[in-house]
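Read the single chain below, which is given as structure tokens and is the form predicted on its own.
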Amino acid sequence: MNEKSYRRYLNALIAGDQRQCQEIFEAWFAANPDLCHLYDGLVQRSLYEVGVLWERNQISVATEHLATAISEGLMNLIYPRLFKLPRVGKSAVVACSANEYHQIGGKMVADIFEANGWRGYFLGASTSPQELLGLIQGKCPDVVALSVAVHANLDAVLSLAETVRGAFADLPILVGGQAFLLGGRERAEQIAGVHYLASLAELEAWVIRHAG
């Protein structure tokens, strides 16, 4: 789909044109089925700009949190689609750390795990590391993914990490999010065993490439 389609969708998005957004969403996964291309190309892309509007005040708080509620519901749309796909015997479970409440990113992630096979157990917004890790023991996943979109929420998502290491020694951490467009890769990477990835197309690559 072509710029003009985008700028379409993000005024709409702006404007709190649901119907608008519907038909431009579903026109763009008509026209190439690939999740990825969807979620980094429309979604995430016309919420980061969504994003820095507010920062600028151009926007209202109210006009950014429906936006982000019709990208949430336009993301459901999916669903059907992907529970219908085979399945490759491997599962992720995706969590925001505690006090994160921008959830779009983990379920982003979490669509990438299912849209590939996998089974993706998706927490939602602000998980303790207690649900955490009792998910963890019920579910015995392959990989764990957190999600962090506000900066200043980057230690609690690291010292999460570390915490599910001290419990799981050997399970791979995933971690990624627009927090860390201001830094904390080299943090991150410092606990053994954890993964920065820095766009849904690295994600993608990654669960393809882990799941044999």
Second form
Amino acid sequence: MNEKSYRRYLNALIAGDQRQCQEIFEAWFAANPDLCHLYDGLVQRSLYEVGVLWERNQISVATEHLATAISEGLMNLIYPRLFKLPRVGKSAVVACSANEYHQIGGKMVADIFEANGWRGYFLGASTSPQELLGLIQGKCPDVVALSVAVHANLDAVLSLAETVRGAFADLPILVGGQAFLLGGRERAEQIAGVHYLASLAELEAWVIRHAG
Amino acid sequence: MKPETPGQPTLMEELKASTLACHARLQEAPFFQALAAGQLPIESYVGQLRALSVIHGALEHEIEGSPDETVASVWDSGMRKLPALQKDLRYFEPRAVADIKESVEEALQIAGDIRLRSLRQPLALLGYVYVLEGSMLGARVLRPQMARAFQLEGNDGLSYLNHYGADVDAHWSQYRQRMDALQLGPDGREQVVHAACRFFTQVKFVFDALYPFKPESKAYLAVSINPEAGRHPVPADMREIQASLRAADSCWQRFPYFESRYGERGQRFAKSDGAWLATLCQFDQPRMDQQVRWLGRVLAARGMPTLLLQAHLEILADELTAAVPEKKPLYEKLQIAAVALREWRGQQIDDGYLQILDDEFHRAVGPSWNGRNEHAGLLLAAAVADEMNGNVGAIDGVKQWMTDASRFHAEWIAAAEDTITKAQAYAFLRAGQGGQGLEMPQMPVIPAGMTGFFGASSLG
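What I would like now is the form predicted together with its partner chain, since the data block earlier showed the form predicted on its own; can you produce it?
Once more the chain from above appears, this time first in line as the rest of the complex follows.
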């Protein structure tokens, strides 16, 4: 799909035109049924741009929230299709740290797992350590993925990673999210068994590598 | 007014019938039983005021900015209750009552819903208004109970519950007439009624969180300072919070522009932003600088050049150090961040030239006008430096307000435009890019005593 199509999507997103967004979203997925490509090239890119527009006072906070709501709604359309895919017998628990209310990144991560045949258990925004440990105990996942969007929450997500490491010594932990654009990778990878993944494409590559 | 279709209930009749059950469920909340029994904790009442502040803050902001004429035809400024809630919260401020996290979270969810609906279904705003206006009828019962429970007298801590005083029935009657006069189709009615029902259910969640609450639910949150601040962190130490509030007030007084332009709402944001800045001291310097620069970009695009943030950081560091001297080394990071902002701006326009432009502006508009917005020239020139540093929208953020003909006379506007032009020319010259898409104006005469701030070398 081309730049012109992306721009049309972005304009519709800012205008709150859910129907137009859905048409373009569906067209992208029909042209290339690669979830990573769709999320990375359309959903994530447009939301980053919406964030910049808010920062520059070119759109209101309400418009930003509406864009997020539309994006999440579109992602939900994909969800049923993911369950039809063959399973590989592996699972991941995906969470955001406490006080991290930007959950769309975590939702994308969980969907990437699902799209590659894993079960992706997503706990939603603002997960407490107790909730996370409880779910890991119950589901015995093959990996835990922690998403963080706001840089101020970086310490919280690293602390969450340490808590998981303390309770489950051998469980691989993946971290990522927009917050790391301002640094923090080295601190994350100082925790044993923690891997930083810079993009959805890197995540997908990791998921495929560890599917067997 | 009766509806056009015979037999059809009026909008208010439909609202009452549709919300009857959820209204009854709300009234059964343990909060109200504890209040009637005189056993409601102070945290629950203050928590109610804070939750309602979050809701009213979002609702009143969206309604007053809504282009929808139907919404505007029902609303009048006398229905604003956020000021009364703020007044009550100021009354309780000395008691430093903690928030109840879960009730704040429920209120923030409602505020988010209100913002979304204002764009998607603006008529839904009238459903929220219905519930809140109706609650003023019930406030007649709650007010004496609250007064007894917390030994409150007069309007102290009770302004919200006494918003309409003895005129509550008259206000309700006028409001009902305006609502029933609306000519809404089935979809419009559905939006209003659905929003009212949903809001009643959401408010029940708020009151369920307010009482009973767990001891670990108590915390001090950003919305305690500013109901529109959202979820960002604030210090856990009350001394730091108080110091942050003092710093915001001092900065506000130093720059009258804040008050002129942003009023009470802006002051609340200055306070909550200041409290957030105080939390940055936990980070190392590079991380603090990143966060400060990010806030600088956000504020600059909204008409507050980074020069103001720099001043805020300096004052905040002093206030925090005075309040908690043992943490002085941590607070020094704020001073370092302020210096970084200053040096960053100085790469475009140094302080000496900013002062020259401010003085010129002062002379151009005369002392009586300058007194109303002291440092206007300084802010305009600083906005240019911010824009040249890549802060998109920094100039427009200030210029649009400073050149508004409904607010300022022609000489003021001319001086503002002249200041921007000169500042741009100066920055271009310093960058060695003179003439790139900009016609160079004649450089101003440098007053005696100012040449030390920028010499010929910096102009070359």
